[in-house]
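Presented below, as structure tokens, is a lone chain in the form predicted alone.
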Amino acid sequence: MSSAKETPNKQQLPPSLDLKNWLPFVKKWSIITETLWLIPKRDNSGSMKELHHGEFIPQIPRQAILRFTKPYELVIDPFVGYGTTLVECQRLGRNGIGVELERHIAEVANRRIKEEQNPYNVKVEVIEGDSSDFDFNEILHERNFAEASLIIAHPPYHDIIKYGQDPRNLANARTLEDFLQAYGKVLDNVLRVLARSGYYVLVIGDKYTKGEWIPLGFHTMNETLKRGLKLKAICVKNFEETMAKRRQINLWKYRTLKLGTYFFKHEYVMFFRKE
């Protein structure tokens, strides 16, 4: 695919999976090939040292980028949030475009990518706006890209965390049906620029509402499958540290015993391919 940057000298090429010599690559980059992802600690190196409520860990986009893209290809994140995907694009030599609705969050993402080193001279960019009505074709054309090889989506888990006041924010959807409809609009829009055989990665968790488990992951999976994508894997990743549960683990255990529920220690990483 076309790229907005020229390739630097061969001694500085970004990492790339070569199936003829796959084992050293898998070992060096800790590539996960199983569906159970036990990641003991969030990578807090470089500009990722600060933890923000609700962001996902860098290891998730890292796994997807290393498995399903080649150097200098384009990665899009329509819910870029605090910029985790774009930081990994810089580290791994992939171009990246992220869209964020809330200005105060986009500012954090911009600061992070400015603080992070860019050893492969790639282009990463945060665009402030709504992914459901962006003209992604025009955005890519203006930046000299033909298509995206990978889309990584980490939408709000409906109303669990309020990220801002904008009514277009999926975290402010009034009902589950409104949330799924809004998610579907973003999906329809961004899939237009995903390359054939490109991958769409959905990072999502479930939630409780009034003591009832809401399988948000499977609801969004079904919305995604309606778009004709092929489901390639559902991976389950563990939660070992969250801001909400820090130093309060016994309180959460007590609540689950009292309410007859369980507290979350997992989220889903779903892989779809465009046929």
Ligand SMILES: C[S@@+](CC[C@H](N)C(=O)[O-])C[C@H]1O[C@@H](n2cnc3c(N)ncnc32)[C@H](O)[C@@H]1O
Second form
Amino acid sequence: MSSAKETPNKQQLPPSLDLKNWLPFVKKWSIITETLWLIPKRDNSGSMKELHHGEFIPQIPRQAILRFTKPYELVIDPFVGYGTTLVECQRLGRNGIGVELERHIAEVANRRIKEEQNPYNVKVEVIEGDSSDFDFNEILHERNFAEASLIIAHPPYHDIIKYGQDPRNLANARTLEDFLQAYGKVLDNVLRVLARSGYYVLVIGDKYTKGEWIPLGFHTMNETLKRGLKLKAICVKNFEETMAKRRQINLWKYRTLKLGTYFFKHEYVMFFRKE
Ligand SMILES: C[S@@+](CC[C@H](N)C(=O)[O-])C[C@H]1O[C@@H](n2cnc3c(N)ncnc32)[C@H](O)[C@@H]1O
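The form predicted in complex with the named molecule is what I want next, because the block you gave corresponds to the form predicted alone; please supply it.
Once more the chain from above appears, this time first in line as the rest of the complex follows.
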């Protein structure tokens, strides 16, 4: 299996799916075409060697980028966090813009993209801002991009992780309704710059509140469908133990038995297309 950190020679073009010769590409990049994503190990290469609570594994944006963009097209991540999407853009020869509300998190993303090589000389950028009112049109115009081919959105799973104190952070929404409203605002804002036939990829998990399952995945899916996007796939990805849970695995198992609940082992990767 190829990893995205391979250093190409100068003449090599970024990887691109060509349906006339798809099989070698699918094999080389381990492209997943099924809805159950069992990814045994996080790619810890390069700047991904450090782990941050709440980030996704690089293989998620990699799959989306390789399937739904061509070399040098633009990818936007409105919840860019620690920069995983942008690192993958850089490795795969796609331009990328990521927006992050919290300065201390944006700084990590910036550091990571500087640590990585830029073999295809693409532009990737982390911008500190609030994605619900960020002027995506203006930034695209300034950077000479007409539109984005792909949006990858990995919002907070409501309040399960605290990213910072800013009330505009979706993780600080007081109620589920406030969270969904804030998610919808970001969605309305960012979808303006998505190309027609472009893909919107939503990565999210569910949560428990006081022993009750809260299906954040289906709530956010419904918010997304309200915007007229076409649902193309719901993939279920296995969830490795988080750093916190790894340390206390038996305690977590005991809790699920005691409360009559289940231990989270999956999250969703949903694919929508702008018609
Ligand atoms: C689940 S994390 C994303 C992690 C990212 N995929 C990665 O691999 O590092 C969600 C991120 O969204 C950010 N965020 C929350 N509300 C935001 C808003 N209104 N505008 C921009 N970023 C926001 C949080 O601070 C957090 O870093």
